[in-house]
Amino acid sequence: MSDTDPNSPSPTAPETDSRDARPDRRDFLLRLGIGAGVVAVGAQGAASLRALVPNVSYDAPTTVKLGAAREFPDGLKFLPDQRLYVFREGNTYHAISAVCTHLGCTVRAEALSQPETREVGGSALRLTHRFACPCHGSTYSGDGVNSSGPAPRPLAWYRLSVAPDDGQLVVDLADEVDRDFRLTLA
């Protein structure tokens, strides 16, 4: 403390440079503080919205038992918790989605007058119904396929097998097949 005269120049830099150098110091200074302060904001806003975008879904399996295969009845069966419809003539299944392609309501099932076979990717199909939603009024033919209203398109099918463990019938949700599917059982 004694050495130093409070009175001399500072020996490190000549008066007229530490003037000039004043403003662009602060002037750093106060953009790495607003710099800062938009990264910071930024950083736990993203995390924030992150935070909100689930990494574990808790959403039921996508493959799902659906019964003993011989217990279904010829025609039409509606699984609501599926949200599906299984078909069975003899023996040989097929399975449509019962969820609307338009906006997702769950279409029902409408029993027709006179039953008709149609010739359905390939092979002949008994259509028994016809499917209407609530929602908007689109309708689908016994096969899925869109024929009037807004819906975009046709139902999906899913992929039925048969467990190798206990003989039960088995849809896969998440694999949609074409309508040429059929489950044929021996």
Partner chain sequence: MAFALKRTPSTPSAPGVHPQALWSYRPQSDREAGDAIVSNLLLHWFPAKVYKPSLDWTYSFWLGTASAALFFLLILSGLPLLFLYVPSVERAYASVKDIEYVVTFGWWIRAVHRISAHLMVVAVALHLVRVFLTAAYRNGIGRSQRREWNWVLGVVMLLLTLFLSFTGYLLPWDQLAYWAVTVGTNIASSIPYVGPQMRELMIGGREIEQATLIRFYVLHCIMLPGALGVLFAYHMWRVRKDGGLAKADREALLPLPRVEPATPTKTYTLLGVARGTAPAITSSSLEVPGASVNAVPDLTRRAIIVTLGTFALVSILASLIASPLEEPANPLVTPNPAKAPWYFLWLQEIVTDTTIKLRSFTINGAFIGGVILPGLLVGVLTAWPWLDRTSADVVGVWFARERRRQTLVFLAVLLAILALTIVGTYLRGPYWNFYWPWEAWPEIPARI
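Got the form predicted together with its partner chain; any chance of the form predicted alone too?
Keep in mind that what follows is only the chain, not its partners or any molecules around it.
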């Protein structure tokens, strides 16, 4: 006579639990909660990193309208907001930066007792002023070339153009040009 029950599982057969075969509701909710937490932490981290990069640029615009060309007098006009000197000789214009190339002070223009004519970039340029930096004593000739003091290089010349919509002079402070640049209007 055998002492084993015919209804009991055999000792060699693996026990199968009906809970192991399919996930129960508690496991499903636990996985759903962990997944939602990971997504929330990832979204918050991405939003935090995005906040480090602003959507706006606080840099000043590089292209600036200066006014109607006919309003510029013959000779020199200083524009303090742009730290720029605009020269007019008849219908010809050019612009020179007023920022000293040494440490960035604003240079001042000093009138020459006698105008000079210098060949700049292959064409004659009438010089009526020279520039001096009040901070450290650098001096520049009327075409912006550094002549004495600690300034390491000449003053920058900027491109001038005419706005197509209203005919104003426009300077691009990001576009340095050679010293032979002149804007001639008809």
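Given the structure is predicted, the values throughout are model-derived calculations rather than measurements. Numbering follows the first chain given and starts at 1.
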> Which entry in G35, D59, P73, V41 lies on the hinge of the chain, given the rigid parts move between the two forms?
Replying inline: D59
